[in-house]
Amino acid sequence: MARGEIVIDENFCKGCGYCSKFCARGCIEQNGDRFSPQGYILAVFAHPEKCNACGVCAWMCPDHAIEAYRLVEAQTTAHS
């Protein structure tokens, strides 16, 4: 199963909450613990173990503050 990594640029996040609302797996939260330099409540990638890098959070972000990366495990092949 693919795993993902979400990077949220704190300088662009305006705390709209679209990313957390539309994440089907509940990977992103806004709990009010972190704030951007501009004072917005930041979205936090709280549950990376659930992420499959579908990219919906990045698509929904109106401020282009999110990048989603799919992590691929290296496959080893045996040479005979």
The other form holds:
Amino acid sequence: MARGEIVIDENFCKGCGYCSKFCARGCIEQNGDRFSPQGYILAVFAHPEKCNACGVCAWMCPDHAIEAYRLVEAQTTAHS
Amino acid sequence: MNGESREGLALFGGVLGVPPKALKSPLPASRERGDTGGERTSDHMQRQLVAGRPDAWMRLEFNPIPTCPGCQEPTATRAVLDVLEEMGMEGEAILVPGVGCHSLIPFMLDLDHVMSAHGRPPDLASAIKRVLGRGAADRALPLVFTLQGDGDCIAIGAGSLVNAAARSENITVLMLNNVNYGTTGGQMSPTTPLGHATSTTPGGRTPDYGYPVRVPEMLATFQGVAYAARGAVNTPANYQKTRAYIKKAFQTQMAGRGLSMVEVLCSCPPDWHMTPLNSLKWIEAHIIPQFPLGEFKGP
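Alternate state requested, the form predicted in complex with the partner chain (shown: the form predicted on its own):
Once more the chain from above appears, this time first in line as the rest of the complex follows.
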């Protein structure tokens, strides 16, 4: 399984909850522990080990706060 | 970009109560075009960008998008930008926004745009296309498209739209339909479905107030319209389909076949008086049955 991680921009997140609803693996939680500078309940990337880098959270985020990355093996250089 | 427009953009952050200087994005500030965002997280793992902000948003200053929480108009705009990026047409596109909540979005994009009067984007887009149009396939370039709300498109701008369709102008009309007048407080619009409560029809729209206008179906009856479709962005599947519709609409225009139109159903949680998640359920349960998704006229 591909591994992935997401970065949530806390200044952009408005706490609508679309990312946590559409994440098929339940990686994102919105439990009211953390708040944005504007007072919105932040989405938190709580379970990085479950993420498979599908990118659905980034599509569905209306505020463009999420960037999804796939983690791949770094390319080795010639001498190593 | 010069200092003046930076200050103008900083106003959006000020409106939302965040001092613009306080904004520091954890995302890489200057991502080159085509860069995969590769960054080493540890000695043996590397990050590859799967999905993120479209490049047209990336190139400008970081400020939160000035829409309400859960508003899907930026999601629909993302679908448009994704298609432009995929087709490599960002430099050839001219956006003609109408008046509505989405009017703020073009000012945050690194995309050519000409602001139009309320309801008149099809007129202005026709003029731009006729003046600047070039290319073999009946003036295929530049790619001129409008971004309109439902009030802008079919209430005040109905005459413009219908006459542009009758003249078979080679433009693309994108209508973001949130089934009410979102900017002014959620009054009933021509596209409000039956049973939907607005501030002017608190008990839900009944046939006493008339029936909703189904724009792509109406435009599909015009000979001059080459493509008419309706999509939604309430689920990832619908988002992908909407992206495909928008791409087909742009390809129709570049082939010079005539007017192409895509309607996108968007949620408007504050004016519907719902939470964002409930508004998506409402779209699925009550709006899509009255506004069926799909293509009504195709190439």
